[in-house]
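Okay, so here's just one chain, in structure tokens, the form predicted on its own.
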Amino acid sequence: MVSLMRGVNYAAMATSSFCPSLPQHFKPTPIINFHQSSFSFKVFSSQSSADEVPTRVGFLGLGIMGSPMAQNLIKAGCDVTVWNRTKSKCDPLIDLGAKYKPSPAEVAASCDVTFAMLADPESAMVVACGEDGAANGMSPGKGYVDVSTVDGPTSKLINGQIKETGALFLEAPVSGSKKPAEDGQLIFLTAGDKALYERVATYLDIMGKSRFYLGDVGNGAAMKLVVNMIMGSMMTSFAEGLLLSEKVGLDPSVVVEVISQGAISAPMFSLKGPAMVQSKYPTAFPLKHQQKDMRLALGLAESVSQSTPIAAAANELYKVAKSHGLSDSDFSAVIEALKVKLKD
């Protein structure tokens, strides 16, 4: 187990600020002054030549999202290395020809470039900066990729301990699910240092369709907050929709058929309306984490002064499905919390 770094007040890191240098295009301003050169934006066939790839790549977090993305890296030819709590999620990953280290620090030791995918802000603190995080690991000439979902100042805070190591760091957070993940069509959300954004960009469409480059670290959490948020927001609007279909004695397998040919339909509609009209829900993003996204979001709006009333209002549904048992079940499984207040 990685333990947090010694002499750190992570209590009063989560109480500080939540973003208290946040870029002028993330303030309140009309959407039409935004700066189209403050970012870039490249798609690319995920199929890239493993001879392009350095060596000696280093992933930390082998769950839902972090394994199949290893596994794309290890088929595309990449040598990797790789470390999970739980070790014997390493294992499958270690049958195709990953390597094992016990600890974040020596697969950073060992290791050119670093990737990580944690679940929430303290365990992606904790791996970086523990007191066997990968900071310990970390050396001129190394990068660090967090592609976890945090928020902007834990991202600073990653940042700024890899940067003491004179190695580089990007925040490269992905907007796509387990599917996305497995079939190497994620989009990476980046900002940071553009020399290490340019070094690993053929790795990141090893395991992505796309990519956009955010400028400075922060940026890319907060558009990763801002994307989850509509997204979460979308999905319990389109619960009360088919509850109420089924309540006017509506087909909702029919309502989901007629969103999917309109202006509003969406691969998330598509994809898990038929199984939330069955009552079932087979995770591809955890309830939890989208709540934690959430939670997130409302926390940077918060920051600038935004009103986010619908976010705020879908946050509490989540927050209820999460009562009921539901925290590992799929995102749509928020659908029950929508049931459970009908029935109070």
Given for the second form:
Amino acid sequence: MVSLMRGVNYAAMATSSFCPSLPQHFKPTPIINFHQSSFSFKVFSSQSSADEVPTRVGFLGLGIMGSPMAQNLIKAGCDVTVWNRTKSKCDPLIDLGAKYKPSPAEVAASCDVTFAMLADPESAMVVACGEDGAANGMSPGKGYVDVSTVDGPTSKLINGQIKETGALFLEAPVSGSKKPAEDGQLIFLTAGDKALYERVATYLDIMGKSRFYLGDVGNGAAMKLVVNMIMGSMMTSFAEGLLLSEKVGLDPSVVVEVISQGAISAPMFSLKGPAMVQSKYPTAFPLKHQQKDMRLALGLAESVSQSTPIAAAANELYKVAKSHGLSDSDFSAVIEALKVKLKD
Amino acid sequence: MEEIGFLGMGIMGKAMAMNLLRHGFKVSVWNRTLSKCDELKEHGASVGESPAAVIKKCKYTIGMLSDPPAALSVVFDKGGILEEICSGKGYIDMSTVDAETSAKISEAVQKKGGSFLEAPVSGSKKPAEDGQLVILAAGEKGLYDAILPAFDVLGKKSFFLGEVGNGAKMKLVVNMIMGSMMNAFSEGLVLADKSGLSPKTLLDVLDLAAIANPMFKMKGPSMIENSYSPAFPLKHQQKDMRLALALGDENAVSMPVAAAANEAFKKARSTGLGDLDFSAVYEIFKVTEPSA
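The form predicted together with the partner chain, contrasted with the form predicted on its own above:
Next comes the full complex, this chain leading.
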């Protein structure tokens, strides 16, 4: 049984289907590839309804993001098999009904579609292509969906290894952190095999509020890096403003309120501002990952010969924050990098 | 409410004065270039021949000038407000200036017995037309309370921030963040384009994300069309960045991102983009030709 999805207008569903309907607000998105543009229509996929047997879904990586994402799949009635480097992280999922396999390769072999949510390019590579990696369990008819945020070259490497087995590949990094993951409100920025995209749309819709298909492998990774580059710069600008306001005798809480009323009002500011004013940084998105994304975005900019002075300045602040031991705090802790203290 | 004076019929002043007229206020206007008052006159405003003349006529007068020099000029120059300001009258300066300029004006007005309120706004042309400004007032609370009926028409929310200087500082902090954000946005749009992505798709993604905001939504589409009709002239944004950096300087506050953003605005001004909307800074991030 597939449980009802949030935000879906069931009254508009013309036919009953094994597969949940796609959210009404999702708009058709152009597929951009080098030679032509065409429209990718939101397909009311009836593929799954033709399946007699439910798709077996694998999930590799149960960190801040992977755990709630896998939980949402299980709660929606999907057949899920999990793996995590530290096995104990699998226990809550197993308690909810997930199966367990002791290696990415075995998960992939026992599943039809395997998702992976790792922290960085290195772990994504190891899990996909390393010894006992997912590629060793892939074969024609299967699919690998890498939801990690990595650079284009890493994604293309993984794509190559997966495709060699005859399986399909989709890169699908997400925009959204812990709470959106828990609430099934992620934004998927996918690229790669279109057929796999259509096949897993159901699962993306369980875990997310919208999805984009962006064409060739590399495009999803690039889009994610661009978004996070803007986000990283915005957070440092916000931090500079809060700190300046405090130093000149204003109440930073009022600054947060003023911003929320105007043209630059953003959910991120309203959500994180109050805690930042209290010098608290509960981790929704670890600073070390934001800095990794800035670094990868700067690499992308370099590869296309683009100057990005704002992002470069912002990246320096994240590096300083890391050197102060704030890697595992929320990325909003970057404000601490602006507060210069002499070493005792 | 009694007749309100309004000095400065630029992008903002004109829209704000029109708004007051539309809501039934009696308004007396002045502008350095008198012809800019014509449309207001057609809608029922009376026209003063100098700032002093307007002050003489009105209990409360609002000033909306483009920068510190202009704001000082309507106060201190011949025919300026000091010639007529006195006890029982109030001057509300809604220009965006630095705290020192505001303090200077406040002191001079109060010396003549008048009341003073600084009240810079957050919001540009459209919010001014729609009465959706955010007003950041500081100074004499009594004057704030008295002018609130006008503020309620001009804006969607007013803040009283305490002593003179606090409104000016708040405005500079907000515009500093805004200027940096516009730069970050421009960098992202160009990177998307150069990486083979659709800038339009980036706008769609941003609109759904935690960093979605009205500025990106409003300006993004026209930016990718290379259209920069001025709602907020780039030269004024750069002025605000400069004033914010000076504020940071005075207080030894580290602001590397704002400093980088200011550089981009300076570059934009030097290539003649000063009178376009501040979103025209986007042009600076595209591939530029090396000078011959």
